[in-house]
Structure formats: C-alpha cells, structure tokens
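What follows is a single chain, given as structure tokens, in the form predicted on its own.
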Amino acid sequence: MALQDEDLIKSFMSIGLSEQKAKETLKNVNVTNTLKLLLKQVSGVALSEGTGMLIYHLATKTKPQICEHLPFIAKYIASKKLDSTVRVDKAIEYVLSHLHSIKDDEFEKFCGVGIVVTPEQIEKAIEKQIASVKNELLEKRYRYNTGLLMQKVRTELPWADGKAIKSEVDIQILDLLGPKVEADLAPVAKDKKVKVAAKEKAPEVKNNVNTASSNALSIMDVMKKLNFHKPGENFKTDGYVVTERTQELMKQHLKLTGGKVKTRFPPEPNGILHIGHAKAININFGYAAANSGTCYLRYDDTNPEKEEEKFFVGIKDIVEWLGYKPSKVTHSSDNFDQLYEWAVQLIKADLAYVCHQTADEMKGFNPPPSPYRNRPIEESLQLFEDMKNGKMDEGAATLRMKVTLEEGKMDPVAYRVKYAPHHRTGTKWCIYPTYDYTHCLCDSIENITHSLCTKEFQSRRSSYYWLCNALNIYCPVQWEYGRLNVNYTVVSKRKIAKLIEENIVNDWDDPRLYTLTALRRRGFPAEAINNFCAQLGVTGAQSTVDPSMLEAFVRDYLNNTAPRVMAVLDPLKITITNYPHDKATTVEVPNFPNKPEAGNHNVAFDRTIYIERDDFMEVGEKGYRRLTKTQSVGLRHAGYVLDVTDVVKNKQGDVVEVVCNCTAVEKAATKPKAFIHWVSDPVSVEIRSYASLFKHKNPEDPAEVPGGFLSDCNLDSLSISTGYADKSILTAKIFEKFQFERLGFFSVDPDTNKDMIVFNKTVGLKEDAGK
C-alpha cells in the first residue's frame, strides 16, 4: 500500500470511519476525492463525536451537480448546524434545487436548522400513534411491525432523533405489552389453507402487460422497481445541467403535466419493429403505466425517403398487440415550424453554423474542425434560409450544431437539405432536421419526464442537455438502458429489406424473421413476449439471447392458453379390421387434460384412422415403445389398443397401409409401453416448419461469416407438408392457436382460405417427440 494512502486511510479514520470502512471507501474514486475536499476545508476545526461521520454521509450522498457547493454544506455539519443524517440529506436537496439562489435563512428553515425535538414532544407523539392501533397491538403484540409506527412518529417530527423515538417506541409498547412470553417468541405457522383462498380471490388480469405464466415477473413488478427520478425533480439526476432558469422552467412543466409521468415510444417509421423493440415498448408504456402517467407513440418521421404508410399503421398494430394503448399518437413533423425557428435562434446565438464539408469530411473521431466553423452570423441566416427555399443542391450545406458530443463527434448535423416530399407536409419543406436535433426538442414540446432510450444513445445525452439549455426550454432526463440482441438472426431494416429483394424471405413477417409481425404471425403471444421482456430487466449491460430463451417463455404460456387437438404431420393410414361399432361414433377429448373445467371437443372415430408414419415400425429398434408387427400401442382418448395383423406396401416396398384389430383397453393382455395421436375423418391442412434462417450465431460478424450475412442463410428453413387434423379446428380463426399433442405449438396463420387452413409451427414441446 502506497504511503499516501495509508496517510488517506488515517485521515477517514480519524472522523468515525473503522479501518476497514475507510480502506474500502479509499476504492471508491468518486467518494474519495469528494471526502479529501471534504476534510481540507474542516481542516483545524475540532470535529465532536459524530460529526465527523456527517461529514462521511455528505461525501457518499452528494451529486457531481452540487460539487461547488460541498464547502458550505460543510461549514454547516462542522458547526453542528447540520447535526443527523436527516439535516444532511435535506441540504443535498435544497441545494440541488437551488443552484443559483442558495439563500442562508431559506437553507436553515428548510434543513430544520435550530430547530429542538424535546423527549416530551417524542413522548406525546409516540402515545398519540400506539393509541391509534393499540387493539391492533394488543392482537398481535410483539410480531406488530414497528416500522410503521415510527415512520408516522418521524413525518410528525421530521427533526427528531431517530434513535430517540426507537428507544421511546420500545419502551412504551414494553409498557403496554409486558414482558415477552413464549407464543411471542414461537414460530409463525403457515396457515395453507388462507393461501389457497387468497390465491382464488386474485383478480383476473386481462391485459397483455399484467399476465405472467407460472409466478414469473411481469413487467409492472420491475418497472415500479425502477429507481428513475420522480417528475419535477430532473436536477437529483447524476449529470443533468441546470442553469439559472431551470427551477423556473420546471415550475412551468409541473403545472403541464400535474406532476405525472410522461414517457415516449419514438420509431422511425422506414421499417416493420422487431424484437429489440418489444423491450422498449414495455420500457416506456410499462413505465408510464406503472407509474399511474401517459405514454406517447411518436412517429420519428425526419427522413421523408424511407417512410411507407404501411410502416405507421404496423407501428401502431404492434404497440397495441402488445397490449398498450398509445396516449396520444404524435409525429415529429408536428413541430417542424418551431424546430426551424429554433435552429434560425441558435444561429442568431452563434450556437450553430452552416458548412459545406461533404459526409466524408465530417466522418470519423477528433476530425479537425470545421473551416466554416467561425462564419459571420448574418452569412450563416442567409445560407440557411436559401437551404429552407431550395437554392441549395443535396449534400451542399448542413447546419451544425457547435457541441462536441462524449464519444468525440464534433458539430453534430441538425439539418440537411432534401429534395422528397413529406408524407405530412407534402414539398413545404426541403430541409429536415437530424435526431440528434430533433430526439430531444420534441420530448421537450411534449413535456416528457423520462427519455428511456437504449445505451447507443449515451454518448448524445450531453448535446441534449446542451441543446435544450441552448434554447431556454424545458430540459427533460435521458435515461438509458442496454438493447436486446438476438443470435442467429438480423433486425436491420436495410438487411431485412435485402433478404425480401432476394427472395430468401417473403416479406417482413416471414416467420423465420424477428420482425414482431413475423414473431406475431408464427404464434408468438404478446404476452409471452412482454413476460420475456421483463425477465431481462432493465439494465445498462447488452442482453445478447439465444432464440431459445424466448421459445421457452412462449411455450410455458401457450402450455397453459392453447387447447390440445389430434393432427398428424406424415400420415399412415390405419384399417381397423374388428371395428367394434357398426359406423363412425364421437370421442370426446379434453381441450386441457390439467384442466377439466376448461371443457372438450369431439372427434370422430372409425374403421380408418390415420397416425404419424413414424408411430410404427414393421420391426421396432431398441426402446422403441410404439406399434411395431409384435408390440401393441394404445390409442389416445379412444379407449383402444391396436394390435397389427398385417402390412400392406406399394410397388416401392413403401408401407402405404397398417391393418389392425383393436381391443378395449381394460380387456387388452398387456397394457400397452405408448399411446399414440391419431385422427379419422380429417381435415387436410398445410403446416409450415422453421428452422433457423442463418446457420451461425452471428451472420454480420464477419469473423464468424466472411461472405456477408447474405451467404449464412439456411436454405432448408422453411418446410412444407400436408397433414390431417380432426374436424374441431374447422372453425378456427387467423392467429388461433393450439397445442397439437404430442407434436408441439402451431398458430392458423394469415393464407388460410376456404379451401385449406394453413398452420405455422411455433415452437415444438419440450419433450421427445418420439415418446
């Protein structure tokens, strides 16, 4: 150990600090050098007992926005001003909220300065607060949970002791209570029965965002766990800007918003959403929604070339598939006046310039500054109004924005000339703003609290700051959390929209893609997806997935939602030859075998059924358990165990026919080792199977895939086959799905017509098939 800091660890240990605590704190950077400033200016004053360890609070609680005012809080706690941890805390807060207006008998009122809490007072109050439970006390006695009476003790005495009232607490309720006995003292039984009955008095939850299978998370449960800023106190955040006008700004938002949470979903509307996208859905609406306030959907429409009107509408769908409903539904084009009167202020501000350096020149880190950087204002209104009325060529002149951004970008564009017509606002204009120009600006002119966007976006959170301070508008917090990648897959819409061109896919919901509408189209529910999404959190690390994870929560909900029926994929005619009725009857097959109340459907029974080719083998291998020339297998729901007695083939020596004798179940010689699916008098139905569209997990890496992604592709991912279903699924409807048992999870996709239902297999069960 270096001698400064055995010099360092004395130091914290001459406040309070045990030597173990201060040799941790001297890991972390932050509250080190925070507590050294700390102890230079209390340096020759005599610390009493105590203070100290204020004085350590101060350096863990405090935030880089207040640094320079660390020195006056400082002289407080030395003076014993500030004499608890709650004094303390409420200066960080005072201060933080007013930066620039810090006035000594305002502080003191609000930190409670020389205000005394007598024993008496305590006393009263605690008495006041037993009286008010006390039969409640009385019941429970000492398994009553304290807490809460010294929690209402302190909000009526917010500057008393904490100590004080915990010991005055214990007193008095050993008062009233006496001595502890021993049922205080025995364990809590577990009453199951009072379980049970809690569990069936729940509320059915009908939206897509509150239903969890099993007892899994769902994304209400994590985002009320989510320790964001409350509204109106954006300044708390680490790293926000505050400026002279800020409390006053924030005034002014508060009266907009009534103090609500106010978030947004902002897509650019050039492509179909894919899963990385479901996250911050649930993100931002499960936020809003969690927090009692709104939720935008905002249309990003700044790039008038990629935007299809086919793009909004499947926005929109898929937000509201997912189970929320948009509060409003906004378009960044709404504000494209004031963005421009803004960009002309800048200007005027000397904040923002025109240059005619080409997208190359601009490309790269720490490139040199611009040589247009420093032009005459009045030069730079001119050629941005030509800009605005069409006298400039594309890629001729942008304005930029004179902001260096954290990754080292300098002079951000915030507007390019454009030659394309709106779908909004037709040829009015043809310049149009960029997102680091617009993002922020729009979630200002909405009032949004939390600007929730993936980690990419950090290294821009500085010129947003900058730029709304820039403007003297309303600042809000942008949060960031860490995206969601998928393997073995692309969500680029510039890629995807390749794979369409070259017909390795069909279109953006091809069910081999992670578009939501493909997702949405090979059976994936939306509330499997929003359970996914929230057992990944909200973090700042990447969450990289194998499709797997997400098949697993789509198959534990579609176990509990999706009736089972009888389909065979590769059917094997079957002729019962001792049929025991004189002509077809019914079997009645329950839709969830867990479930009886849950109801049943009919399927026919005959002399012919059909059953999967491979549920028999003319000689059966080793641990082979159903039919064979030697080994009989029963049949499921029918009652039945088939015997063969004999084998018909074709020209080929292909088995083409299976003839049986059956027998009652109960009266068979042998219990059967298998029962089996099957199917008489079917439907004739098209199932699609899936495999994974790229053979390595990560097709654009081209350490893994030198020849591009394009090359990766799995040729063989889509299968086609016709099988037999029974008659019950006759009636079902686009998206309906089923379990076909034994087989796995199929969805009634969006082909079907009256002559054929066409099946999408989703996920497969996770046991053998084989069994």
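Rigid core (definition): largest C-alpha set, two forms, superposition within 1.5 Å. Numbering follows the first chain given and starts at 1. What you see is a predicted model, and the numbers here were worked out from it, not measured in a lab. What changes on going to the form predicted together with the partner chain:
- Comparing the forms between the two forms on their rigid core, the Cα displacement of residue 83 reaches 2 Å or more.
- Relative to the superposed core, residue 67 undergoes a C-alpha shift of no less than 2 Å between the two forms.
- Residue displacement note: residue 56 has its CA displaced by at least 2 Å between the two forms (rigid core superposed).
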The other form holds:
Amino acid sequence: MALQDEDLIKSFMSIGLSEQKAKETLKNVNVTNTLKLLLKQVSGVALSEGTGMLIYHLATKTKPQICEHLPFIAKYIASKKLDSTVRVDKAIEYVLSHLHSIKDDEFEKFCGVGIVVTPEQIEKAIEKQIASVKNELLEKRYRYNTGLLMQKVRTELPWADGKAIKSEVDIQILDLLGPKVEADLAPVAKDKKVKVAAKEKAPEVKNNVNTASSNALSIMDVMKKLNFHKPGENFKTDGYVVTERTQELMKQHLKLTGGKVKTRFPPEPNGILHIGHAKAININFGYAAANSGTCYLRYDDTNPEKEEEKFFVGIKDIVEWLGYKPSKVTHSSDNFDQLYEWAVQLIKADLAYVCHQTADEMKGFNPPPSPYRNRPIEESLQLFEDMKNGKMDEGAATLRMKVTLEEGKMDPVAYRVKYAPHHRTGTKWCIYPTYDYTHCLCDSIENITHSLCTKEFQSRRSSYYWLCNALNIYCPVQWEYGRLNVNYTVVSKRKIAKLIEENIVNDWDDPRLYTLTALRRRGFPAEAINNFCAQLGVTGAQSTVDPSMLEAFVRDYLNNTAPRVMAVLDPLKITITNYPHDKATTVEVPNFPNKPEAGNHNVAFDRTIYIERDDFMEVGEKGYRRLTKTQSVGLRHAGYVLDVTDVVKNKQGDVVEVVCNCTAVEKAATKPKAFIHWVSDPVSVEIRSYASLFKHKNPEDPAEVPGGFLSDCNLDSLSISTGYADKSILTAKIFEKFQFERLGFFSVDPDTNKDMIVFNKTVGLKEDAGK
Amino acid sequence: MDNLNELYRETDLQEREIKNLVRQVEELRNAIKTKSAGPNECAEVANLSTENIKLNHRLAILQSAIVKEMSKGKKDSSKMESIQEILTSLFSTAISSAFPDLVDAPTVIALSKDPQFGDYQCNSAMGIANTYKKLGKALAPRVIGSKILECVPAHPLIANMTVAGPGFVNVFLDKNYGVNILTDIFEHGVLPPPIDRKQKVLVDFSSPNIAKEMHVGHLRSTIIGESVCRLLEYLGHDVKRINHVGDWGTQFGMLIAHLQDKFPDYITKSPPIGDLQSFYKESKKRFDEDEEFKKRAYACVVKLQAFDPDYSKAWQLICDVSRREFQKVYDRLDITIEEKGESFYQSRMEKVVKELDSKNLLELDDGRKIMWADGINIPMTIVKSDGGFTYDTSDMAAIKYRIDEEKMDWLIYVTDVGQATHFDLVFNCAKKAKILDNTKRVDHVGFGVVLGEDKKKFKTRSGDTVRLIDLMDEGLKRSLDKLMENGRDKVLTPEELKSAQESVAYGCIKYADLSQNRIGAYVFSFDKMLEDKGNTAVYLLYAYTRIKSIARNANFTSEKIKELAKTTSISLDHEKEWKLGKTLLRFPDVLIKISSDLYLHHLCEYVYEVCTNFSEFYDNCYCIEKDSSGDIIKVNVGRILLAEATALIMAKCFHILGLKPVSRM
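Please move on to the form predicted together with the partner chain, as the form predicted on its own is already shown.
The next block holds the full complex; its first chain is the one shown before.
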C-alpha cells in the first residue's frame, strides 16, 4: 500500500504538484482515481510546463457524469489545445451539456481552441472600460471595485489570460490615479442613515435585534437567487446519474412540461401543518412561482393509518392561507396501481426480492444482509402476489430493493403488509409502499423538475436516482435544504395529540402551539410567516430559532397593518366630576398615527371612563409616571389631563372608583408625565393571553427535560380575562387584527359569537423580557 | 343615570362570567364522562376494535383476491360456476370495502321475485342500516345500497345493477355469460359446482336387521341415503356408503340354537333356509316357551361373541341368507351399499368403553355405566348392569372407528326422526370424549314415518307391516296398468314397455319419497304418485322423453348437437328462453344448498320448475317449423340446443334422485 502511495505521489509530483499537494490529493479518493486514469491516458506524452497542472485541474473539476469523456479532454490538454483553466472549465461545461452529441468543431469553438488574445487586445479593452467609469474611479479612487471592471473585460475577451488582465488593470489604474495616498488607506466612514421617526409621546414599537428590517428580502427574491439546475439540465447537477436512456427520457419530459419548473409540496395527510412546513411550502411554491413554473400539492398518503378528512382539508386551507394556490392537488395513492406494476418489474429484473426478516433484524448498525436476497425471481413474484392478496401476516414479509444507501444501509424496504383500510383506496390494498419507494416514483410520474426536500433525505438521494433509473423512467433532481426547528415547542403530531388528550391544550389550533392553524388563530399574519421563511433562506444548514424571532416578524408586519384601538384589560372606573359637556362626546382616534392618510375612527368620551387598573396608584413609587393622588396623567387622544379628587373603596379596601377633575392639556398647570389609554361607553371583550407552553428550550430533549415533554408544560400558559374595548371593534371579523394601544397586538378569535368578542393576544409591543 | 348604566354593565359582565363558568362546568363534566368508562377497559376495547378492523380488512382483501382469481378466465373447467356463490363473494367484498368498520355484516343474496327488478338481489342494506342505528349512526338503507353497488367489483356475470325500494341492490344477469356457461355443457357435460375441498364422507343408511324382512320403514332410509350419496359423489367427494346392519345381539343365540337343532350338519352342508322370516318366528316361539332352549340360546350368544368358529359359521350362514334377500331389494331399487354391521365393532366396543372409563367420562348408576352429554338430560348407557353393550356403545365405537381409523371428515346418519335425540346424544358425547372436533361435520338426516292413505301407520290390510318386496311388486303392477290405460302397450315394443314399467314403478316410489320435506310424515299413495300431472315422477319422465324427442325430430344425433354447439350459441334472446336459461343456470346453486341442508326435495322442486319453464318456452318458441305436409322447413338450432341442455340437466337431476329415464314411453 505505502509503496503504491509513494509511487502515486511521485507521479503526481511529476505533473507539477508540490509534494504536500500530492499528499493532500491522495486523501481524496475520487480525485486520485480520476487523476490516475488521466495520467495513464497521457503517459508517454511529454507534458510541457503547466500542462500537468491543467490535467490536475481537470481531475478536480470534473463531474462523474462526464467521466467517459475525460480521455477526450485530456487529449486536448496534452496537445495544448486547451491551455488554460478557463478553457478546461469550458470543456467540462460543453461535454456536460453534450454528453452524447460531442462534435469536435463545436467543442473547439466553444472552448476557444486556437484563439490567441494579444496583450494589445487586452490593453485596448481595459482602456475602454476604464474610460467608461472614469469619473467614479476618480471619486472613489482605490475604493473602486476593480473586480467588476475586470469581469467586463473578461466578458469581452473570454480567452484572455486572467493574470494578464489583472496586471494590465493595475497598471492603467496606477497610471490614472497615481500611487495611493493616506486617505486611500483610511477606514471608510459608514453611511449613516439617520432615521427620523415621528416622535410619539406614547410608547412605540421598539426596534430590537430581532426586528426584521422592512427592506428584507421577500421569498421571491430569495428564490430567484437560487442556483438550481434549469429544467432539462438535470444531468448538470452533481451526483445525478446519467444512463443510456437519460437523454431520451429528458426529451419526453421536456415535451410534457414545456420546459417549465415543476415542484410539489408533499405533506403526509395525517396531521396538521406546523411552522416547519411553512418553510417547505414557501420553498416549493416560491421556487415555482419565481421561475414561472407550477407547484402541486401532493398528499403523500401511502400510510393508511389515521388519515382523516379534516387533515386533508386543513392542509389545503393552510397552503392557501399562506397565499399559494396549488396548480393541482394530487395523491400518492393515485399511483398505487402503477407503483405495484413497477414493483413487479423490479422483481423480474432481479432488483427487488421478498424478505422475511423482521423489522428488528433489519434495524440497528450494520444488520446482516438478508438471507433471502438471492431467492429465485419466480419465488419473489409469487410471494409478492401473496402479500398483495392478503396471504401474509403483517410483518411476515416485505419487498426490498437491491440497493445500498449512502450510509451503508442495505436494501431499503419498498412495500410492507398493513391490514388497514386506506382513506382513498378502501380495501383495495393491504400492501403499502414506503417513502423510499414512493417518493421518487411519484415525482417522476408528475414530471417534477426539482424535488426539494429537507437535509435528512440526503441519504436517500442515491436510492432515489437508482430506483428511477432501474425502472428506466424520467429521473428528477433532488435538492436538499435545512430543516427549520423552533425552540420552546413540539411539532410532532403524536406529541400534539398527546397534549390534546391530556387537556393541556384544547385542539390542534390552540394558539399556544406552533401548528400553522394555531399561529393563524393566534393572529400571526401569513405574510409575516412568509417573510420569516425568506429571511431563513435556502441553506443546507438546519436552522433552529427562538419563537421571538418569528414574533419580531409578526410585530413588524402588524405595526403597519393592524389599526390602533383603545382597550383596557383590567378596567378601573374613573368619574370626571367636572366633565365639561352635558352628554357624551366623541374623540377622533387615528388608525395609524404614522399614516394620517389611513383614517380615523371615533370613540365616545363621557363623564365615566375606564383606565387600566395599573395606570393608577394611590401613592406613586419612584419612577411611576402615571396617575396617583398627587400626580396627574394625560388621556390619549382626548386632550385632557386628570387630577384625582377622591378615591372610592369597597369594604375590602379595594379601589373601585377614582373621582377626578379634568383640565384641557393646553391649560394644565404642569405637563403630565404620561398619557394613558382609556375607554368610555365600551363593550366588554374576552381577552386570551398566552405564555410559552414549555419552560425549556428543547422540551423533547431528555437531557434538558428528564421527565418528558409533558412534564415541561406551563399549565398556566393560558389566561382569560374580560376587558373593555372601544365600540369601534364591534364590526371586527374573525382573524381581524388590532393594536391595542400600549398593550400589544390582538386578533379576533373564531370563538367570537354575537354575545362576546374574543381576542387572542398575538404578541406584545415589545419582546417579552427574559427570553 | 350613570350609575344605572354602570350597574347594567356590571350585571352584563357577571352574566357573561356565569355563562363562562357554566360552559367550563359542562366541559369538565364531559371530560369526566368520557374518561369514566375506565381507562383499562377503553384500551382493551380500542385494541380489539383495531384488531377487528385489521381482520375485516384482511378478509376483504382475501375475498377480492378470490373473486379475481375466479374471474381470471382460468375457470376451473371441471366445475360449473355457482351464481349465488359468486354474487355472495362479490357483494361481501363490496360490503367490506364500503363499510370497513362493520363487524361481520351479513351478505344476503336472494333470487328476485320479479324479473323486472333483476334476477338476483342483495338485501344487506337494511341489516347494515340497523347495525349502524345501534351504533348511533343514521344512514339511510338506500344510501347504503348505493354505496354497496359502487363497490361491487366488475364481473362478467353482472350485466347491470340498480338500487330499488328501501335499498335492495338488484342484479341483472348478463345473457352472454349465460350463453357461455350453458354452451359449455355440450363440451364438458353438466358439471357440478366447485367445492371448498374434497371430503371423505361416510353415509350410514338403510341398515336393516339380519334375519328380519326389510319393510317400508327401511325404504325411506334407503332411498334418501342413496340420493345423498349420489349427490355427494357428483360434487366430487369421496363417499363411503355403509350398511350398518343389525347382525349382533341376543337374537342370534336363539337362531343359532334353532339352526343347530334343525340342520345339525350345517357346518358341512349349507342349510336350505328359504324363508328366514318363518325360521325366525319358529325360533322365537321356542325361545319364549322353552326355558331350556332359552338357556342354550344365551350360551350360544356367549360362544358367538367369543368368536367360536362353529358358532361364527352358523351366524355367517344366517347372515348370508338375509343378505341375499336384501340384495334383491337393492338391485331392484338400484342401490349400492357396503355392509359393515354391528358385529364388526365388538372388539372396538370394549376398547371404547375402556377409553371412556380412563377419561373419567363414565358414571356408575345402579350397576350401569352411563355417560352424560352436556345439556341433555338423558344419559347414554354404555355398559348395562349385566356387562352387556347397547346401541349407545356400538354407535360410540362406530363413530370412533369412522373418525380415527377410516379418517372420515363428514358422517351422515340417515334414520327416522325418532332417533334424533339418540344421535344428538351420540354426537355430543363423542365431542365430549374428544372423538369429534369442529373440523368434522356430522349430520343426522332424519325423516318422518310412512303413513297409509288413511293417514295411519302404513300396514297391510291384515295389519302386518308391509314387506318391501310386496310393495315393489304392487308398484310394478300399478305402473303397468297406468301404461296400458294410456295405450302405451300398443305403441312400445315389449322391451320398451318393460323398461318403461320399471322406470315408472321404482321412479315414482323414490320420487314420491324424495319430493316431500323429509322431516314430515309422508303418505304413501300409488294413486298420487302415478298421476301424470303435477310434481310427480310420471310427469317428469314424460316431459323428459318429450324434450329428447325434439332433437330426434330434427334428425340431430347427440354427436351432431355437440358439433353444432361449437359454432352456434344457445339461444337466450326470447323472454321465455331467458327465463328457462336462468333456471338452468341455478343448477349449481341448488346442489350447494342441498349439500348444506341435505334436503333433497329442493332438487325435486328445481327439476319440476325446469320442466314447467320448459313447457312455457316450448309453447312460445318454435324449435322446428314444419309445413302442412309435415316437412321440416326451418330448424332453430339455438333453441334445439337450449332444449338439449335442459334435457342434460334434467338427466343429471334424475340420476341424483335415482330416476331412470327411458327414451320412449
């Protein structure tokens, strides 16, 4: 071994690699193998200076799909027709898109074989570019980004040597600006955007670290930037497996799709969508929309158990709520007949077999290979039919595919016996296909171009490609993105069901949960959720965020969309003895103080008003700025200042009423320290406020919560109170949202009836302390 | 005013608060209610109901697999399909897929009364609606009917289905299906319906007593037993016909003693006993009057039961005489049976007693050993107080022998209904002794007594029991009279006349017996059975010869018909043709029904219905058209084929019923 390695290092060094580089290369098995192959190809040809490095470049940049064409490219390198990395890159690109139709002349043209760029040409091109940006250059001097400039030159002269361009640009700039002066080296003074917020006397939504800036990217922007393959160019993706039939199948596929992007959102219809799904919905629907493609909603209903009608309806409802319209609603079960036929085809091709190992025997690390792997095809065919006809007990037999997954897992199961009626196929089937088997085939049937899924499924990618190719059908490309997790909650349907069963929450849409129906009920706007997803982006990394991050997006959105009203959650009666009118008057309240154009609404103002109980203290504490026996307070929007004249108490000594005098603000002797909200002639409303349902960040983590997630529940997370709100909210519809001045954002709950309007507290105005 | 408003508001608030509290109390109550069923019980119920759903699902899958297997076109070409069974299977698949949550929803398939509303109907919807009602779910039977209809898998026999009335699903048969099945008869013959599995069946029938004459009482067992055997053999079972003759017991002592006195050299010379009946009477007289003879008779029994060769020889001789007499009757009635009498079980009786004893199943009662069956308040006497055995003993030994040694799957005993309790006891005790289990089937095929035309016990004018031989002789005479009355003697050759005479005589005796519900008493009347109208053998035999003559008149031989059937389809277009055709298609259904309840009168009713439907067809549809000079101008081959298929199915029915049709009568 060592000897071989040494030989290899030597041969690598012979093409110009340093010893260290050669040793490093050896660690990369793929590159080593490719390089070995290439060296064999060019052995005996005297390699001139630099050619060897181009061979090495090819070995590192090549893609598995084009491996059979490597000798072809190597030949061009050896004969110096491809003499720069640019040309080698171009060669790879050309071959990749013409796997089966390489024409020499076309190839040479594409790679610019034989084209020589003279220094004069470079000089000229750069002069031209510099002239076009001369003013800016003179202003910014050395802070000007010359990269852009060089890029333009390269576009004009694709075969020019990069180094030559660089040095020429440097020279010409030096020529223009002269050497760097001190100012050029000083740090850049940041552009300070002075944000002049309209100063309000009342507390404002405070920006904090988590506040999403309003000019954040929309999901469309994010999707447009994604660097996925174009429809029809599946084979350009790394890891995509090309077979003899790929091209033909791709032609058919393009004919059927018209070259459009096609994605799908494939939830299992056995639960309610949660915040994690919001990301999947946004990526799938968003990517299709951003590329003028279509996206299906596919119910992945291969598991017959517990698929209820309400889940089907709920999923579609939520997708639409988020603002997406599936171009078609499909079901995996639509394809059961086809899937079965394909399974038979696999068996006949000796690519699948019926196995009797138990689930336990298949589990664990490195389980033994199935002893049934090599049973006769006929036998598997018969047994598979027996499975279908109900002759096998559950667990007594599975159909397994002869393929090994990335992490070494052998022969994933394709079909298992399950005696359960299916929501859509009734008693037709007792064998149901697995995720591994169904997913790629349904994607293929639906001509999906981009099969987007979360990172966990990366290990299934090889079986995905294998299966499509084993059946000689169109093979989509699987792209993975990181899963979204939210702290302080659980999202698994089993766990939520348990919470409901234990009466800890009321239903799937209990506003303390992070299901999408729950968030909607709590008052989270769909747009805020989408913006939040856009912010997370489509990276491969798993993102785990605190609810406060999502809440910041909600607050941000509602601040501009939820009109303000006044409401008191814990009313204290105030009687104004010198009320200056005979009867009730009205006061105009702006819907959005920042946006006068958004209108006003009128609220009653009368002798009796109600203020928040904690806006009054008989004797104020230090720093208490609101009403006390000795301290006046202003009434927002009313233009009056209150002074206490008497405090009425009940037998228990609780304050039940405060009697005050009022003075118009402008006549007040001292300006009040604060203005508070109030209501008069109000309606009572039920207010439901929520605290976090779980006390720990990861309620499912046994290290953090040894007693299990149920033990971590805050049983007082729901508090219901009856408050007063001004009558303008009487016409509010379900899910309509308001900002209760000084309190937070509230949304009308579906429990609202003609007797009582019910509000859910969506979020406070400020991020809760302590989290 | 302000204060008042304030108070209003407060009451308002409080009212809401109260409402809120009431609601919460309600919720709590509900929560308690749902939990009060007891968590353990709930879990068990939940588990069982899950298990039930699974089993139902599997059942539905298996059923539909069977249906698919059946309709694969690879039909079992040695069987004729049973429409009732196919429909039952199709509908039970449909019901379990339409209502997977139901437990054992019964599939009720019946013939439609009015062909306007289909040929068959599924009546399950009403029952299912009731079941749902009990579960607190309101579902209209009509809705259920429609749902069932939607789920019925396609099958070539169904042309169309409708939902009618409160929820019947009406099924209209496909004529092409009928044409295919009936045309197949010419290629493969009339085939029996499929059976679940071939079984070894033992039919114990006839069973007269040695040394006694067979009388009319044995007639019914013999006729019914024979037909049961023929049916089961036709269905494809392995049938053993057993004559459990009474050849053991004390009477043989006196017979042997008498034989020794009358024919001392019986060992070397076969004694010429012509009339065993009078021989028996003589010995009986001596036995009753002569104390000494009686003692000797008992001694002979002991010797015989000890298998002393001389005594055995004497016994054998006596049995042979009897056997010859029995055989004469069997030959005339065309009965096949194998003798295995009580004597065969002597040693096995001893063994079975030991076995029962060792299993602690026997109880001592006043010197007897008795055995109780569960739920029956009379015991079996297994050993008498003198140590002797009884019928109970021999029947226990026989049942054990038949199950354990003969490896039978199904035992059928054909005796009069008076023995029903006895067999109930035997079967019960056999189960208790673990001789029988649920994998075996046992039936007691009981029949009522034979009455004379005066509705009293059937006797001769002198008051003696009617000897079977005499009865048959009279039958022959009456049959000949009938034929002569119709002037048949002038038309038929003497040979034809004789076979017609026998066919009618024995046929009518058997048919009269079989066409009655066997459980009831039956009135033996030659006048009635020889009538040529109505459901009688005479009518059927005449009708059969008439049908056979149609093809003959068209100059078609049976070979030619076979040939024609390959190119011409049987005709079922005319309403009457289709009515007859559908009746013919029911042949397998009828046989399946009989194989489950063993009532042969269903077959008689069926063949009679075939006959009347044929008459209707024949009255309405020309098979052969002739001009005025009697020359054939047109032959409707499709109809001739229908007539011929009718004849073939009737012939099959006749065979099972023991009727021998003749070509001319």
